[in-house]
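Let's start with one chain on its own, the form predicted on its own, as structure tokens.
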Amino acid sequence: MTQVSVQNLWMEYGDQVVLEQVNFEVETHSFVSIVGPSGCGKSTLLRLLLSQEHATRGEILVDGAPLPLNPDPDRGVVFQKYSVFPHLTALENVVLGLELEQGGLFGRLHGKAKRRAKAEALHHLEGVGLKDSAHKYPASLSGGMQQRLAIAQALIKKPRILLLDEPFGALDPGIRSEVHDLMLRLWWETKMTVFMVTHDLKEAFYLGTRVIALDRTRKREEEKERYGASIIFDTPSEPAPIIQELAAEAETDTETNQNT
């Protein structure tokens, strides 16, 4: 279960109000797309969900408990710029998350622990279609492959919440469509709750089970600093074709198991 409740959230920087009175409830295993014009606080909201920043007023609850004050393994994040280490191979990039978590003071694993970590990393690389590229360095991977590697980095920590900050904006249209379906398949299989910031409305409605739009309702020059953005619409979205297929497969499997 990973329900998220955002209650009367305000974010101010000095005299400038960025977000005001933001309220929404998110059920477990939702894929929430957050849209709106530049400067309306979309990425600020994502940073608040990650605990990189803290709200001026209001609170965020996860399964009824206050959001931890600092980022933790329960919340993964993927940015638009590929957040991979150029001096490490694809496998080493993914293993690193486990080494830093389990490797003690020096962040290193040895022996059986190292072999288990590599096996788990290979499993995640296979999940994003990069098992055959495990030995390659990021410089020899395409943009789409690097973004899939960044997704594997995030997923190896088994987050309950995944935060995506315009993760597909730099990809070519053909590659973007491929990575969209990969992301949806991984979301479906892992049962995570996902929040994604995007400028692309088509992408928002294709990926999201729900689309939340932020904007400032007061836009006169003298009002821009003292009034922040809030939710102007919040609507469910039709499941993408791949999700409909996965849901149908799951229903068929359930019926088969019940009849055997």
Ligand SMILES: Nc1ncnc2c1ncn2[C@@H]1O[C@H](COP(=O)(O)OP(=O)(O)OP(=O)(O)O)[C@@H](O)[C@H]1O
Second form
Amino acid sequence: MTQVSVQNLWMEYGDQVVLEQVNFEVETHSFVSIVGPSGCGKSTLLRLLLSQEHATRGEILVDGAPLPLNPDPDRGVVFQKYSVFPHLTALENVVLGLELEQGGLFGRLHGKAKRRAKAEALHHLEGVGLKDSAHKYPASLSGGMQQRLAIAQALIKKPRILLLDEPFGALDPGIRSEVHDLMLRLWWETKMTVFMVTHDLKEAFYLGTRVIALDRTRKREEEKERYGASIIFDTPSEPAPIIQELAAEAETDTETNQNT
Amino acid sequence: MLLPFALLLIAYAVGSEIRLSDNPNDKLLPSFPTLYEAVQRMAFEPDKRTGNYLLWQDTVASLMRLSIGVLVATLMGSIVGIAVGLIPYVNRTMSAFISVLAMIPPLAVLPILFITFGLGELAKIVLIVFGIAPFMMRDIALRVGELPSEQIVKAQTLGASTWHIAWRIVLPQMWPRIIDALRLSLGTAWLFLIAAEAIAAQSGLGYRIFLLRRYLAMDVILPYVAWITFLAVLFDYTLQKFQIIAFPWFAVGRSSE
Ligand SMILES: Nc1ncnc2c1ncn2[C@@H]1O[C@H](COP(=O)(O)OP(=O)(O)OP(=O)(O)O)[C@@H](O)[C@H]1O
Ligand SMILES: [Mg+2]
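Having seen the form predicted on its own, the form predicted together with this ligand:
Complete assembly follows, chain above in first position.
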């Protein structure tokens, strides 16, 4: 089923064309990796998908309807940095999404509602392995922990689309593969659609079920500003082993359910 | 740390000794016993004419003006600063105006304030507000602008309205920065307070100093100056400590940057 449809997208900043003729369709519960050389417009594409900026021409449809004009809780985001709020503890960072939704004018919950929200947030923190750091401020968390916190914070809103801009770019290799498997598991469980920008081809193919590459097709120096990047490469990618396992498990589960 | 202070005291004592041995009636550098006597008289004995303890009366009068002025300026600075820093429309309409406002020399406006608000308390308070509010507005607006745009977008994806962003994301992060701006403004606030009191007042630390200048009463003026300095240092120190205790995340973030 097509969920996100990008049609003939152009993006220009003044005289500079950044993206041109970008077309693709994405099905629900895809994991789309976006790769390409630095400055080719990957983050720009993500900002357009988020409604942080608006395309010069072309359209983005979600479930057949044009995108809302502003970022909204349907589309979560994790940036490379500055995704979490420094003045809130890890727990408060995750609770915030619920408080803004249910807390009325002041965006705060009290009493029983607050306790319930905290319990739910703790559950999400546990899901990313941060339960023990619930009361720390982001500045005293490591880079990997901050990114996991940002993921938990985004997921509590149950977004249908999650946008990731080089979310693991600043992490050490060991921590990175840990967070990779965590991300895959969460993606599998939530059934959301993920768009992830990355510089790392290996990461793109490992995580993605589909890899899209952006680049300029005309590269002569004097034309550089006049032509933007478009999709030069779009290929499915085999799901990671952990996902294949989870899929197999799910299948046997349904089979046993049917048998009983 | 204390060495320079000790050296200053010694230099004063020596200078005072030399001058007084030349001329025992010299008023410029009174000896420590004379200073002590003056403090006794101003702080712990009622004034013969009015029956008030002058130092405390002056202190209360000055601190009232200072605190009301600083409070109003801080409120204005926070509200206007956040609005200008956060909302592009307000920024476009207001920022040039505030910049020009900040360029008007407050003391040049003082006569206007006295004409408009009379010689009472209001004119002095308005002078303090006028002297520091534009700086605070601009400073806070800049600090708001320094927040990464990612934070604002992130808040929107968590369902925040503009009002929510101001209330839950921007204002809480501005508190410690407002304290910074306040610490930087306090010196200026004292300057305008004393200037206003020197020109028209019946009490106040600045009033007393300028009144006694006519009698060359250095024995009172010097302790008054020391007392004002002490108060200023105390406020600065208190604000700094308060910032660390009340906003632990700010101190941590600062040292890790
Ligand atoms: N707000 C803006 N105004 C003007 N030009 C912009 C703006 N944002 C991005 N650009 C330009 O658009 C081009 C693409 O930027 P973008 O950030 O999307 O690249 P990227 O592919 O994400 O690069 P990187 O891999 O380095 O993050 C760059 O040339 C950049 O200078
Ligand atoms: Mg980028």
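The term rigid core refers to the maximal set of C-alpha atoms that superpose within 1.5 Å between the two forms. Small disclaimer: the values here were computed from a predicted structure and weren't measured. Positions refer to the first chain, counted from 1.
S.K.: Would you look up how far the C-alpha of L88 moves between the two forms when the rigid core is overlaid, in angstrom?
M.R.: Here the C-alpha difference is 2.4 Å.
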